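Next up: just one chain, as structure tokens, the form predicted alone.
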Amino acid sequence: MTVAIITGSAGLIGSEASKFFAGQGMDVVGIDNDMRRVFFGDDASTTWNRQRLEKELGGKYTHCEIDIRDQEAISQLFQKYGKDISLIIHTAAQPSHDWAARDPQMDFSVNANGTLNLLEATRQHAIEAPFIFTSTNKVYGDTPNRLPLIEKETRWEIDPNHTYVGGIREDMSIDQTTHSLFGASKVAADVLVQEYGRYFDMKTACFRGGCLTGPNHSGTQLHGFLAYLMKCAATGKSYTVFGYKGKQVRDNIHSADLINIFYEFYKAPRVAEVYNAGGGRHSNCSMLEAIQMCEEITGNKMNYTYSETNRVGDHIWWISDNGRFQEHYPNWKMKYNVRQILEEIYGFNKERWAKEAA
């Protein structure tokens, strides 16, 4: 038996993993306990995403409603499967700025602590197996900021002579730079994640996504950006668009894209990486051009209201640079852009936003 351990199964990654390496011949042990829900409401629920793993993926996937945080039943798990365990994938978090703010020991004992009972978990009882972390790109706080921005019509962009024009790299510090609490206690994960690999010589990857999207993200106001805008724009439910004149600008990269960057480290993991993982130059937009694109997909005017107030620690421009994990791992090549996955996510929810409506 091969197993793959992905904590956060029933979201938008966790999902997207789950089918992936069920389909690769492996038996997934997926960990989640609906954590979603408590944060963002009923509507941010996984649990029908849970139901649709558990009846396609059958007898290849065991479902397990465990906390990250209680180390004890992690222990046990990791225990039961042992040496057949070949990978971890940790997808599980509190991921929303606003919501850590709020409470902070809960944000960073799920994000940091879990981080940690995995890790342990791992190097107990799996040493050998690849750990890959979804890291985040608010690990750089506000140093984005810092860049040399123009003001575009419908967008911010970096001064064509910076050398971050191609995409961000992992060569920006993390210091000295206002990350938001939620940023905060995935620094303490990350710098986890990288230190057990050198120290223990484990392998492990950092991922540090921007907008990761797709079909099966339960999108909410606070987390999920282009899959909520989609839900709005096809219900007429009110947006709202936190400052920088809604120019900001990010990078999105689809969850096949992204499972398929862990697929080829996987294949040929290193010990202690870290990379940034966007959509890059070839998948980003501002929040102005993704409204369009929703209006036009959905043939909706989009009802959205302006604050001038940013959210702490936001981005104004960020897009990835790639290159490093291209150099490392060159048979991986991105395929949806922004437009592509907006038409993904609508065709997908259509009918069941209509429903919840209704």
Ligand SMILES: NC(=O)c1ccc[n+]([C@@H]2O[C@H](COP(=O)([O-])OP(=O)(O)OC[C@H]3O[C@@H](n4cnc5c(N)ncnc54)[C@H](O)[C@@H]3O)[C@@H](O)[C@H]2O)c1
Second form
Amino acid sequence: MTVAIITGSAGLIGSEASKFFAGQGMDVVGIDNDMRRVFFGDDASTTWNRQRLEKELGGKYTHCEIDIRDQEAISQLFQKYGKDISLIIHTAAQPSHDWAARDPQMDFSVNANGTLNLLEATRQHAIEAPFIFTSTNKVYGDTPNRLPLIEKETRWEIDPNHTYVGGIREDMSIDQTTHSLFGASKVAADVLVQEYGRYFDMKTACFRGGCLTGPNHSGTQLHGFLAYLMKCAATGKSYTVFGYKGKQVRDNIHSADLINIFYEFYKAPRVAEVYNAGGGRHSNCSMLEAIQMCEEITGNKMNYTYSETNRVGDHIWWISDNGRFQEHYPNWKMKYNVRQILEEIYGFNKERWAKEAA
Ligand SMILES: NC(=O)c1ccc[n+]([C@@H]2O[C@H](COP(=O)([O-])OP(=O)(O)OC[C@H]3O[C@@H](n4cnc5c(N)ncnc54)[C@H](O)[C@@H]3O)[C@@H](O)[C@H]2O)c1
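Could the form predicted in complex with the named molecule be shown next, to go alongside the form predicted alone?
Starting with the chain above, the whole complex follows.
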């Protein structure tokens, strides 16, 4: 028996990873307690995705409704599968920087303490298994906002002579910056994942994501920007753009491209690694550009308003440089760009959204 333990298995990345690794013949043990619903309300519940997984994967998927903060339950689960565990993918999180300020203790306990519980259970029961952690570009705080940016017609762009013109590398400092409370709890987890690698020679890696996206995202105003934007375009719901003239740039990586990153790491794991993982130059857009694409794809005019106040810690321009990962794993290639992602999100969800709106 070869077991993959996947936390946040009903979420965007966790569900995609569950399907992929079950497809590789592994027995997937998914941990998810639908806490996304607690954070963002009924609209954001991931139960629909959990049910879909159970139906599609049948006996290859076992769901555990455990809270990753429950140290005892996590430890028992790892003890149960022991040396059969050959991979851990940890995606469960409070994922929104806006939400974190509402309840910093809850945010920190899920993101930091929850990660510690999983690392320790791995160390005790499955020390050989690669441990993949979905970190975030918010660990760099708002330092990217100090880059020399130039205003273009539809977006901000970096000075073409700057060293990060191809994207931001892992050598950007994570200090002296506003992380947001979410960024702080993810930094704690990110550094713990690295230290477990260094101290105990465990095969740990942090993947610092830009925007992670795909058709399985339960998009909501506070998290899952492309999925939520497309939902608003499709249903006529109003959308608010926060600050920076709507020209803020994000890179967007399709969950399938990210899972392939995980797969490459799983096949040839390294110790205590840190990688930026985003859409990079291949897949990025500004808010205004994304709105235009949504309008073209749905044929609807978007109903959006503009608020002068930007979100705390929000990036004006973020494009990842995936070069470090690419250098270590030259077989990995990115497939999707933003337009393809948006078309897929629309095609996959339009009927469900129409039913919800009816
Ligand atoms: N989506 C993005 O744009 C993005 C960007 C950078 C990093 N990340 C990180 O990637 C990871 C996955 O993101 P996602 O978009 O798939 O998130 P998601 O919210 O879709 O999925 C996370 C899942 O974890 C579950 N969960 C939350 N707290 C839990 C707990 N205490 N116990 C058990 N389950 C719990 C939720 O119910 C949810 O189903 C997160 O760690 C997030 O911080 C996401």
